[in-house]
Ligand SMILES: CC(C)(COP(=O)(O)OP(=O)(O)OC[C@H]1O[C@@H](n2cnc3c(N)ncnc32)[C@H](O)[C@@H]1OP(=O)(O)O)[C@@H](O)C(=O)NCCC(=O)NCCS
Amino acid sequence: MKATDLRGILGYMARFRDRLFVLSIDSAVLVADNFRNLLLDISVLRSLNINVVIVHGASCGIQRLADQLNCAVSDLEGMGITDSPTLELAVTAANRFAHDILEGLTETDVRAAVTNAIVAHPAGIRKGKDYAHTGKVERVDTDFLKILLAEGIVPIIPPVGFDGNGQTFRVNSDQAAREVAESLKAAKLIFISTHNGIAEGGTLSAQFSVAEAENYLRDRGTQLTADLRSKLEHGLHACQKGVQRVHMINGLQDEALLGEIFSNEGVGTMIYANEYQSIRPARKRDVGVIMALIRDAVAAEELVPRSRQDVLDQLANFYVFEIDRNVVACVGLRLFAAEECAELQCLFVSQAHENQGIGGALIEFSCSKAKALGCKWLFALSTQAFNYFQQKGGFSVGSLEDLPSDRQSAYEASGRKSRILVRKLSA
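With the form predicted on its own in mind, show the structure of this chain by itself.
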């Protein structure tokens, strides 16, 4: 592990220590080559005092057993009809996978226990069809799980449930994981499958608010594969019921779990329940982050060079854009009260968060702030981003006369020949 990776993890430790993550692992991941690496990543979480509950699937194991025994399967996912032979296969496959997880965690000195924490009842008869041994989660035995967690034991929950008479039912692992996360008030529910997350036009959608997830399901949910749609639906429900973050990551990708949790940009898709993004005034502790953020842009002559002392001296003019408490963008707003205008300065968004509307949000924030301070127009100087300001930011090309007098002399002395851009602020 590189020192920079370790520092990144350490930065999250205080936030995640003693919090609970529910990991929902698809069976396709359990049979993949990266499975052992995933278990190592889980051991890293435990070493950081992050509590973990594992819910796993069984469909790959069911299909494998069915092929070996040359028998038909009535349902693989725990959502359709489960006949008696399929239930037997499901129980055998679930036990095998639970043992594999136990075995792998034991190798990393992580204590774990397979549980019967899912209380289920029959799914019943729907539209005239008897779903036989398919079950629906009735409740989660949270007292049992909390006892294990208090002792530092990782609960492993197979995709089967039991009723009060000891009958066994096949349940869907996505639903089970969601119910566990909601019941235990988990900080995160993480779906680990063979998908990177939800892609739009070939580009990964890094994050959804609850409202955006609802709209996506309504407008484009039918375009998703059944397993991705299931995860988005259950993830949305979890967020609506108090789970702060739901993640969808690719368990075939090495270090995906750690990369999603311990980095600003993540590697998959996230649904967030509470206010995730915010613009706030910069603080002294942000100066180093701002300097690191703009370093490459300054080197490329996109932004005016600024020293650390320059930023410190002008700190009252700076605002930062946070994602999950991490600064990913900044902007400066310098007031010229006598001329009733303000300058938008040092607008920059990290490369990992480009094309997500952050730059536009900072421009609109600056306009609102300037207007509240009595300004009638906002101006910006740009050598390379003037198209963006015009096409996305509502600015038009201005002239030297549009600048305050002392800014005119500084403009000419700089020799940068920046494009002058102006945006009038509505009354």
The other form holds:
Amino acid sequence: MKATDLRGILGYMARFRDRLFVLSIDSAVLVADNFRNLLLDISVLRSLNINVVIVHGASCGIQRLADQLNCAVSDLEGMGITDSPTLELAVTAANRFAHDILEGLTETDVRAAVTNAIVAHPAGIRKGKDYAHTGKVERVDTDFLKILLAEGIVPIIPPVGFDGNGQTFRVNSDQAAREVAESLKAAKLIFISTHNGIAEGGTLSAQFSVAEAENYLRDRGTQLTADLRSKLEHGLHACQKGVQRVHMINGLQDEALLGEIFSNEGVGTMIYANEYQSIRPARKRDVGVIMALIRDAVAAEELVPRSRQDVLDQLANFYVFEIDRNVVACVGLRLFAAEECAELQCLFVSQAHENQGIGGALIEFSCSKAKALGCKWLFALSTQAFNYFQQKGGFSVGSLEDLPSDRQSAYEASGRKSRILVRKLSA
Ligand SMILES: CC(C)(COP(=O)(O)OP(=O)(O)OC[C@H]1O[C@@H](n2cnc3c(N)ncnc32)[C@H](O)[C@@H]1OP(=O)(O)O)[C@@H](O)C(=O)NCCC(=O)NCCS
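Structure of the form predicted in complex with the ligand, please, following the form predicted on its own?
Every chain and every other molecule in the complex is listed next, the one we just looked at coming first.
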């Protein structure tokens, strides 16, 4: 390990300390060689005072037991019909996996406890089919989980639920993890499976906003494997209910958990809650970040050169876009009150986050801000992204006369010969 890795992690420590991450681990990961490494990564999270709840699956264990006993199972995932023999196998498999997790965490001095925190009721009869011992999560015993977390104990939640009469039900672990994350207002819900995330045409989709995840599910959800679809559906639900980030990572990949959490780009797929919440006014401490962000674009003459003092002087005009509290994009909005217009300036999206709609979101944000300030139109000057403004941003080509008179002289003096782009703001 390099010292710089540690420095990188340090940058995240203040942000994640005392926050809660819910880890949903598929059973295929629990039986894989990399499982011990994953437990080590979990102990790293604990050592950084990140609270962790582990929810785990059981399907691989159920199948393995059924093979050994040469018997049939009615359902593996806790979503179909669970007959009595399958429930028996599920309980045995869940106990075994919970024990394996306890064993591994004990090895790294992490205190953990298996819980009965899922309160369930029967899934019931649907379309004439009795789901027997399959359960639906009714609620999560958050008081109990909070007591454990307050004592630094990692709660382990098996994929079974209990009702008030002591009956046991098989529940789906993705659903259970989502309910736990929502009820405890977790900062992150992380699905750890044998998939890298959601891939399109062989390329991994690194991030989805909630709206994009909704569109993806609607348009292409049927092309996903059942287990990935389940994670996307439950992840989306969690984001809509206030969990800020949902991640999908491959638990067979060494260091995937740490790589996803402690890097800007991540290694899997992430769904993030409401992108407008990600835009905020720039603060003094963002100046250095903005300067670093735009340095290459200034060198490539995409953006006008600005000194640190320039940015500081105009700080009130700057907005930044954050992902996981990292500034990944910025925009400036300069008001010309007398002319009832504003200039959109210094729009920049870091290369690692391009093509995810962030530029578009910042343009829309600037438009609504300008409108709220009484502007009738917005203009932008661009040397290299003029097609973007026209094709994606709703701007059309303008002329020098469209600029406020002060701005006309500054435009001519700059000699940059930028294209002038104008967008009318509807009433
Ligand atoms: C231009 C820029 C802001 C776009 O940001 P972004 O977040 O990647 O853009 P979005 O995700 O909203 O849109 C992506 C789409 O725009 C297209 N696009 C990106 N840059 C483009 C350009 N210069 N010309 C034409 N289209 C462009 C992409 O191909 C993509 O098209 P698709 O939706 O058909 O796949 C970003 O590339 C950037 O920071 N460029 C350098 C700085 C700059 O020129 N700023 C403008 C001066 S004020």
